[in-house]
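Here's a solo chain for you in structure tokens, the form predicted alone.
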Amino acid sequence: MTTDEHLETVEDEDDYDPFQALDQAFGAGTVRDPYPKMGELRRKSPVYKGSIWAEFGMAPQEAGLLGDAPIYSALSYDAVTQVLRSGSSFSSSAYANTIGIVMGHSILEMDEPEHNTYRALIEQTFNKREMERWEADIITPTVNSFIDRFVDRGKADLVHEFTFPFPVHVITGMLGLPKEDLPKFHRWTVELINIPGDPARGMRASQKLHDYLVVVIDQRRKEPREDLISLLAHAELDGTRLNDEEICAFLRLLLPAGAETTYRSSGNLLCGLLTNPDQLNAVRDDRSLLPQAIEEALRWEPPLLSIMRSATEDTVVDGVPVPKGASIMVSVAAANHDESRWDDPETFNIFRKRFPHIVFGFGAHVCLGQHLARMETSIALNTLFDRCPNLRLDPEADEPQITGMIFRSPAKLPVLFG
């Protein structure tokens, strides 16, 4: 993914494109379809001894960051849910030596009881009142503003012109950050999560984002506004409040999570529908089908394929011994394609019998922003269908392909409408 006309490139000391670098580091354009290999490995064993990255000719994302810890990959639905459910046997602290280096000590790497305390504080800010305000004042206007730019043209690339730019603008609005600063902090957040591909640049971006955010946090403590940073700065639970570093760590987690995963999941859903016109027409004609289409797309092509845990004791995962100290790549993508749970799992089918997927995690660390992500996608699709009738793939363009090994999404979605 490269920056588009709506997100101006921030000048750096070179022509480095952080969006393209991130995709390349995580297999975009090279890993077309990892699911057959995942299925082959899963059928041999629900837990693979090693990193599944190696099976695709790629070095593990965590190479150089995990030391000598053995790596295991949980691939079956039962293995993945077992690992995520058992906080006592599998610690989230695995992130401390990977993405935690640039994000700081956030709820992502906390175990209980610390995790529960800080999650409860942060959850206060994702309340019903705020969700309704975000929907009316931020999400809907933002979605419409991007559609305004191409609605009279009769054609568009929905990735570059829609699914990529709108989520980061939503996050900007939620945080109350100036729109003119969006290009630079968007760049920093993408450089930050690409620490495996370019550690030095990731560390520098983390510091720049920290220095930027602490100024805003200080301002919101003194003069609160109607934005998420103000709510975080003044949240309190049983006398506990978030300090600047804790807020900064959460925001460095929220910015890439809210922008990257939502843009990719929306693109994957549109790709699934556009390449299956009968299902597209069904959803367009009956919007009550949209929620199940969203869930099927999340199961079929998760925007993020795996998360990390570390074993705190010798244990057995779905029948496979895992030693204390091992790092566990928890493949939610492989689990969501487990044929013991879903028939024909590699086919996009919004009408299939529904079982809960685990794209948003499982257990205590289930994604805090899952309801916001679903709401953004629902508003985006409903508005797109309303304003761009007869939406369809451009027959003269190449068929879109979803690629990647950690993050997955289509690079382009050329469409016609009207």
Contents of the next structure:
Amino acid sequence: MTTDEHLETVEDEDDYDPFQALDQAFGAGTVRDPYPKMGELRRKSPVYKGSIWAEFGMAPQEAGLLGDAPIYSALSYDAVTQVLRSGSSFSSSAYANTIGIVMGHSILEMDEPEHNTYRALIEQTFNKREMERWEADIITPTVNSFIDRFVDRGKADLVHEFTFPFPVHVITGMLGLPKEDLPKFHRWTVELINIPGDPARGMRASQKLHDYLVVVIDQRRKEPREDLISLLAHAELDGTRLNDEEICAFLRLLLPAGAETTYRSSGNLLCGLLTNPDQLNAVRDDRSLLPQAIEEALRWEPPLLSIMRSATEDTVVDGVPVPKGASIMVSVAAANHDESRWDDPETFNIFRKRFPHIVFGFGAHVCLGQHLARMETSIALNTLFDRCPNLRLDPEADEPQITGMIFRSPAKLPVLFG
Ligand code: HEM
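The structure above corresponds to the form predicted alone; please give the structure of the form predicted together with ligand HEM next.
All chains and molecules follow, beginning with the one already shown.
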């Protein structure tokens, strides 16, 4: 069956808006500033006994998916790094009962030594040659194609017209998926990650994405092209190869990882700069400041606030006893605002004394796409500054707000330029 024939069998979607549903379920528009409360909890204890999401009225179903295990939230920088560093005491298999239900058995939920085998195999496909090809053939043309659509207008909403669409087009190009199918698999991807908000729809989207991807994987096994799916289909390390289910699980992780996070982090960076025009001007006039602006925005407003682990033994985290079997919400957002590490952590300041943040995780599972995410953001901002001079917030529009509790980003960024 070809991809087109397969797609004909996929039922038409109803008028449900998965993007709005995800935003609602994940606290967009309702959770405005979680940092004062997080700070209050962290000052009482570096590890909070309870779910940090529940503190903001979020995702009761997710808690249900974790069964009866007691939930703890690691909030201090030291607690978060301790949990992520120690793969033997803190297992990633916690994901098997949550997002793993819809993604499948991906590297995200594997522990060592299985994780290392598959991560090393997959990492081969994210090599320097591919990164350079993605930069020249995919990222730069994609970024320019979206700016082309508004550059003559002198105004734009940078979220709807730029930061939202460009990363999903980049990942589509990297995977070699047909552009005309993008609306379908983008929708399934978003429905899939909204498993806390709508588990039944998430399961259906997972199956649809699976059925769609196995056809493409089969085609690329027979006729390889210059794309990531072909590389994954033919990758081999020490005699290990990826079967269809393993590639499918990885792709169901990669699509949201590539699309959702970079869209939100580039919106957060633009929001930080546009609401601080002195810093915006400094970066625009001296592009060597862009890398530190990117890192400060990631620290200040992480796009993804927490990750999961479960305790494999009784242990003590930053002085707090945590029992075997506990689920741990590892709050990279709270850790990035730890005042014992950063002065005035709530302020966006690209000139602050820099210490490494922890937004891409730490240890064996540290984000596989972190260099790609930085590259995409850097190309996006540089191209925007070059092509849209005198970029500024539209004074007629409302001040932009970053909101959300699981993901965070602004809903709109209305700007003028020229
Ligand atoms: C600003 C953007 C991004 C942020 C904040 C981010 C954050 C993270 C974090 C915190 C983890 C660790 C998860 C854990 O330990 O449980 C992770 C893992 C991962 N990320 Fe990213 N990510 C970003 C962009 C990307 C991109 C662009 C890709 C690929 C296209 C990607 C692919 C992955 C993959 C495959 C993993 C799993 C690694 C493993 O389990 O070994 N990420 N990411």
